[in-house]
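Heads up, the chain below is alone and in the form predicted alone; it's given as structure tokens.
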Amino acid sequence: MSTDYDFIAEQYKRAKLQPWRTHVETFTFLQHIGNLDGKNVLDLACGEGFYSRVLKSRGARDVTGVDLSEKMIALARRQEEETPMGVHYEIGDAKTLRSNKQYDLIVAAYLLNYAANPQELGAMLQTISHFLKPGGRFVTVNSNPHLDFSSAPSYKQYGFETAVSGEWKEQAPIKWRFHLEETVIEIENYYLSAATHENACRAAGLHSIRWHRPTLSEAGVFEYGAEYWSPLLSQPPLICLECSK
């Protein structure tokens, strides 16, 4: 069963502030998103709007954030009211969302890993293809399908852990546990192989498929030292996927 973010919206917002998010995830993701000047952007699985706001502040002309969780969208809208940036937020399911609008760029932070099977993954990528302009790009940061999570190292020093129950195989559930000061929150997603992702991309009309391993910011090295990041970077639980229409 996938995670119901309506119950953990505030806590997950705080989990986005863990240092690995800043120095590895966000640093890598923004590198591969690249120049945003004048671009029309759709942020799928936007949560409380963290990346939607970042992309708008970095020069995107128009940003729309979409998420399945009503409470996540409520948080995003509240922050837009408090600090207006011109970001629009909608409640919607990435497997079925449709409209006539098209975008230069679609981004997603941890969307595809919620596909429980190849059919759901295909539906998400068909939605992405539907909304992309010809020549447009899709860039996502996602759970790493190249990693065997059943034998992954401990990531507890970074504020989270991963675990697999049962046999490591296609569609195996992966649990992520985030350790916050006052609580632990658990999120479940699913393993689908890199080949399954690439086949689904091609079936949706997406091409030029590229995987990008995470990289570390200079600020992260300065603040913590390179050795601190070694377990995370040598067996990274996250990865970026980029493709075009």
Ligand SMILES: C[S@@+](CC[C@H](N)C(=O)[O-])C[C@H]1O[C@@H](n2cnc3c(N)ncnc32)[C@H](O)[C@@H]1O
Contents of the next structure:
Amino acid sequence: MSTDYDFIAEQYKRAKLQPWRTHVETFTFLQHIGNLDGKNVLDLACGEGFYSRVLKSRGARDVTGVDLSEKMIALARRQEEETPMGVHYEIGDAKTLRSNKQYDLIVAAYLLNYAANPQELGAMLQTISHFLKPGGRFVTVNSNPHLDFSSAPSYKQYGFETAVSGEWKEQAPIKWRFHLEETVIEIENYYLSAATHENACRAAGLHSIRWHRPTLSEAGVFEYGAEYWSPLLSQPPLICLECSK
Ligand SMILES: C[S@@+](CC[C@H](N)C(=O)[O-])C[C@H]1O[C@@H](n2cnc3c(N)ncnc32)[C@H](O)[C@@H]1O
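Could you switch over to the form predicted together with the ligand, since the one displayed so far is the form predicted alone?
Now the complete complex, all chains and molecules, led by this one.
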């Protein structure tokens, strides 16, 4: 099974409102994305445009969002029509997308974990390298390949759970179940090791590869207390990866 976002576009948008997204995911991702002033940014696997809008509002000069799902892009375009920000959205596959455009920065929130094998991961990183200007950076937030999801703690208190059926090995499917107010959505992606990611980056001509564990905003500590975040931060299911061309 590969997750078809055409069926869950609206619900996935609501899953972005869970507090761990704000206080851990977005907080950490933006820290590593850094200064956006004047930058030309490509948001790969942009979904309904959550990060595309955030990056434009934080000073990026131009933002293009690309996603495989027609419904996700329709939802992103609808929001752009309702509140114009100047973000451009296109349907495309990050494994095969090509054009002569070049970007200072490429971001991707939960793209690489849709690579079902090292070849697909390699294809995604070749695309990223193709679109990056020399000296440009790629920053992603992704499922954490340093975590053995088969023995991960419960994350139910944050509104989601993860599960692995079968042996924990390269290409093992990981199920994410998001508990939303009125429904539950399930998403499946794949485990590929940190070494497989690093090899694919190098093979695509990307260097200065760094992994960044998630961190917590002060507001998150203030609102929920430090203890609440302990399972998420001690065995984080998400991580950032950064590299340069
Ligand atoms: C978990 S959602 C994340 C969406 C968005 N980045 C966010 O954080 O809100 C993953 C997205 O990856 C997209 N996706 C999966 N494989 C893709 C591919 N090969 N090329 C482009 N988008 C892809 C899906 O359609 C989906 O919208």
